[in-house]
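Next up: a single chain in structure tokens, the form predicted alone.
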Amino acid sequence: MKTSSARVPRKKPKLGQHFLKDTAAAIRIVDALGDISQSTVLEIGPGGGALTSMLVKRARRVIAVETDRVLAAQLRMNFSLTPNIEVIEGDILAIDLDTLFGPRPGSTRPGMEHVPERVRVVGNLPYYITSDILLRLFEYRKYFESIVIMVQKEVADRLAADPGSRDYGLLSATTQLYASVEELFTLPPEAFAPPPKVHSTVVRLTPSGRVEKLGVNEPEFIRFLKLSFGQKRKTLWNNLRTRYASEDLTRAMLRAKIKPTVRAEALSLEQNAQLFRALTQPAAAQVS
């Protein structure tokens, strides 16, 4: 999803482009970032600049990443006299965020550790690649202080769902592995032009450090979660036995005190981590 200024672009929107026209909603979204007077803000999909025009007045620095060539050119022209904004034409999934926020050549002295800049993220995410963008942001979470995004309400409900609930799934578990989730407010289709067929919810994600607390190998644990949630109607046992031997599963589930008949969505992240460790680590080396 894209945003725009009060004047909605006349061009026919591409897939996923719906321009925010509710000024009050734009203010609430920017407010959700908190005090950004000393912060860098990464804006994903600025579109026509509804949020951008507010961000440049409040933030120390704004980096706006726009994949649409025409919109990116319009943004550069509209903000050509604004010194604290950089407009990047590109795909957020392809841009090397280390280049944007990591140490620059010669900026650190030998023996001195680089302290990552704490960046705040805002954006109206295209519905069809929400998961991909979130995973990308989590990959570079060391740079991000908070993430305020607008997504389809159904997706927001899944992000915030509790284990055992109808909406809890792989997206819930993966997101909550990296961040705490707050659903802030919901907007109707009429807040956009053209109006989408769904309601949209603004969500704030705050990196939590939970993956480190669980004491798991991050890439392997993500693969484990993907396997666990592979087929929602199957039990955890049936999903996991495609990779693990039955005798190993039996021992691990006994050790983790998890019933073979349970489904992945019924387990907390802590329980999933306990089972993962039981499957992958010797008993003596497991983290309690």
Ligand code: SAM
Contents of the next structure:
Amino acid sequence: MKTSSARVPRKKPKLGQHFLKDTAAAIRIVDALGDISQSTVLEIGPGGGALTSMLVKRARRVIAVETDRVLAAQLRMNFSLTPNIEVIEGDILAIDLDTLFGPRPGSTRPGMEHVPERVRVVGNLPYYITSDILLRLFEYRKYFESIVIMVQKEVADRLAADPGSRDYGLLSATTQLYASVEELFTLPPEAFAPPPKVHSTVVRLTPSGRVEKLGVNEPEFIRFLKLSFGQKRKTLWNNLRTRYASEDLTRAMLRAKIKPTVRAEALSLEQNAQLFRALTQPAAAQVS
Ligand code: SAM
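Can I have the other form now, the form predicted together with S-adenosylmethionine, not the form predicted alone?
Shown next: the complete complex, the earlier chain at its head.
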């Protein structure tokens, strides 16, 4: 026998479902996107629509990606008379963002080159996949003008941390390669139903073009950063020794003016890039 509870969507803890119930906070999040009247907004994990209902009133177009089948169906029903929203039932880590925002067939003819639309991204993220979502957004950063997301407070602190500070690590470095980070405001667990165990912070990421300025091979530099930050307690030298010969490291550190006793966390991205170039490019080929 079917009971009514079978039809009522329940919170699925595995999907990070903590729904925002603080309306003032929802307004602040949407405000943080700026003037969106001419923009497309990609919403990640719309859930029950706390942000979505405001977005459709302000944005030119909203694309909302929700992985929970029941919630996606409810959203479609709730917004069935709203022409500027498309609800996609899917996993934000799997959907093809090039198909959503890239060139349309025929738009690559000479004189019709596709200029990527500059989309704004918003989402009260499922915390269990925050880093994966960030990496995916950075991979497709050519489409994004700004990203306003709610993350666990400790993660926000790491995203925004300066080199040399306690919270600075691999996540800070990889994020700051691609975007400048602003921490906007923090909410207590009670702002959500059901309340999570942690505080949550809204951050705005603005793609900065820093990785392009560093002039490094991106995948190789990221591999190098992962190695440099490998073991937090080890010095940079000891972490890099697992891949590079001592004499090459000594020469490269001298050339990049970096002390062997330093830890990766203390270096700016520019210093890390300098060392990376000194290790991977012959001296004559180096620019700086
Ligand atoms: N935006 C709503 C709010 O503020 O009340 C819901 C936020 S809740 C923290 C996260 C939402 O992301 C949930 O609705 C969950 O189902 C959805 N979600 C979880 N994993 C997802 C994924 N891989 N792709 C898209 N949505 C996902």
